[in-house]
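This document starts with one chain, in the form predicted on its own, laid out as structure tokens.
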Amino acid sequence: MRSDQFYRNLMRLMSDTFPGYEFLVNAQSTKRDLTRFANSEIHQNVSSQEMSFTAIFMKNKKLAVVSSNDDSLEGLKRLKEQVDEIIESSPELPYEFKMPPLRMEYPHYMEEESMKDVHPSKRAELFDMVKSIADEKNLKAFGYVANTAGDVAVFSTTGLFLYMSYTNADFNVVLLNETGSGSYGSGVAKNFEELDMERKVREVADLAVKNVPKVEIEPGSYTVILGPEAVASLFMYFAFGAINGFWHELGTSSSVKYLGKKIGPDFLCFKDDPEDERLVKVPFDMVGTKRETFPIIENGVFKNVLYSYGAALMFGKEPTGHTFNLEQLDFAFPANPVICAGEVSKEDLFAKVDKGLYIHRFHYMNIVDPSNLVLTGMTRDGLYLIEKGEIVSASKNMRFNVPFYELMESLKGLSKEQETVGGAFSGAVAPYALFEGFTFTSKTDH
């Protein structure tokens, strides 16, 4: 990590190097240490350290967007030559672009003391725990354990300057049985203790033992329970495909039909929540907009779409704090996604299913119909038969096509229990979910 003073000096250096330009810069440094394991053996310890920045430069109503990992004076001079060439050959913007307004606040120091200078032996201890659980069940373990320390600065010629530093821990693990099938788990947290890795690995091991496909189910509509990994994926594709304000304004998003309408039961809630302690807080976006809890689905109503800074300027809207890519100023995404918990326990949720399926995770998901948000993909790492509230055996995986909004209408329950799973930015918080109508379209070979 650098420091806020380092980035203030970089801001001054860029001001001297780019006279006559307005600019907005995202700069960050990251140190990531990772222990990778396969066949229940550690086979790699790696450490990487990177510094990079992305910047928007403006002159004469023209923009240049560039990225670099060279913050030396000579590197900035070479970058200026590149920016000059881009500006010279670029057309004028079709809309008025202006740099974000002046905004300053105290630095956000969010490092956990226990995550500073983590020795590889700490990650090795966690691997030993994984191996011990795998050996108990005659399973093989694959995956990684990692810790990251980093910082981010956002600054501009308007006087905007914001800084945050952070640490986190994350892992994923695949446990395979003798047939080559198994199960998967992931997690992200502010420190190793909150990662709750042992409990999650034990749950993965129990599923991996049961994942010996003995039957094939037929295509059709089934009552299903989705695990948190699957629920998180489902709502991330909703986020990618339906809540971007730019696509909403162009009329190409399913939000055109469904925004403001009730799409699920009263207990359905999806939000972007930087105040959730289970996630690594992202207090501002990459144009310096303050981030606050932002409801997307509330009481079953599709309430809001997200406006990036670029989309807000284009369409006369207020930016919502979801700009995370200066190279795609029309892109918006929730950095701290939370699918809210329900009111019943996981056990009671399963008890509601006399006969159905448990889906642990999805694979190869895609959007086949953006206007109606029809999602396709496959099950992965476990498609299990439920009888009288209990997982009794495993089936071969299946391919599915599900319209998101129709699926939400069939939502019958969410668990009190939530998991923080790996994913974009800081991970995602998700419960177990019970649906009455989940459509499988075809079988797979495994």
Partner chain sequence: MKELLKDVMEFLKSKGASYADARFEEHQEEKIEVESTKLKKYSYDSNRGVGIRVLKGSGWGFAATDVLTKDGVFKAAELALKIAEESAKRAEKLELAEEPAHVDKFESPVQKDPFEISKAEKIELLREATAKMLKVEGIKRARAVMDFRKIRKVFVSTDGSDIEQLITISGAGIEAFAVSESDFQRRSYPSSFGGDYATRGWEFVQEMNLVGNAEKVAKEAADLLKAPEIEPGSYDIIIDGQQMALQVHESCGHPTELDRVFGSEISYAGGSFLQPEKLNKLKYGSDIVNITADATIPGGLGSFGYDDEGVKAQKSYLVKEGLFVGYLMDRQTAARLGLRSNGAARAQSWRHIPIIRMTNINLLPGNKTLDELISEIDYGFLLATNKSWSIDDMRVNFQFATEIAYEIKAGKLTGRIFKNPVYYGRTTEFWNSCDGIANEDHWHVWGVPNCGKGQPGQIMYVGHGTSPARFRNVKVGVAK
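Can you swap the form predicted on its own for the form predicted in complex with its partner chain?
All you get below is the one chain by itself.
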């Protein structure tokens, strides 16, 4: 972690080194430590630190994008040679590129003191906790626990300067029983305490013991409850495949057919919410746009797509605060995704199922047909049979193929309880969800 002063100095150095250019810079410093375990042993333990920056330079309506981890004067001079050459060789842009406007805020100091310099023994202690819970139930433990400390600055020749420092902790765990099946959990939080790891690992252990696949089910349509991990994956693929404004404007997104339409029941809501305390807040994006709660699906209506900075300039829209890579100015993604809670308890949601399945999480999802957002993937780490609201046994994993929008029409309930699960950027918050008509198409061996 550097400091806001470090980045101000870098800004001055770049101004001196790149005279005559307008620029926008996203600079960040990260130290990440990760301990990984398998078969209840630590097998990998790593630490990495780096300061790097990506910058857009503009001159004569031409752009160059460069990145480097060398902030020395010599390094910047070498980079300038590349910038000069790119600008000289490039044609003018087909649209007017403007640097983001002047904006200043007080620095966001969001780091936690306890997470700044974590000794490897801390992660080892958390591994000991996982192993102890696994040993109690004769399970093998697999997973990782990690801590990150970093800071981010966005600055430009227009006077924009924003800074945030942060820390976080994250983990995932798979506990396997003697049949080789088991369960999974993950989380991300500002510090190890808020990670709530022990509670989650105990829940994983309880489910892992039950995952002894005795029943073979056939491909077909089923009533299912998806756990928070599965719900989060489903909406992340929706986010990846259907809400990028750039693709929407070009007609190469399923949003063309569904934006503005009711795609699910009134209680369905999906938003990007930097104000949600359970997630690691991302207060501004990498072009400095202020991030605010942004509805994507509201009252069951597909309300908004996201406009990255580049897409907004190209298509005359307002940027929505979802640009996270200066090399991909047309790509937008929700950094703090939240699938809203429902009004029934998890127990009541299960009680609605006379006969059905509980899917704990998905594996290797992909988009089969982007035009209709048909998703495929496998179940993993727990496909359980529900009878009269209770988990009664487990099945081998199955492959599904589901059109996302048709699936949303079959949504029958969401739980009050939500979990913060690991994933892209800051993780995601998701409840349990009850669907009728979830289609499995083939079987596997385990």
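Residue numbers count along the first chain shown, from 1. By rigid core we mean the largest C-alpha set that fits within 1.5 Å across both forms. The shown structure was predicted, so the numbers you read here are calculated from the model rather than taken from an experiment.
- Fitting the two forms on the rigid core leaves the C-alpha of I42 displaced by at least 2 angstroms between these two forms.
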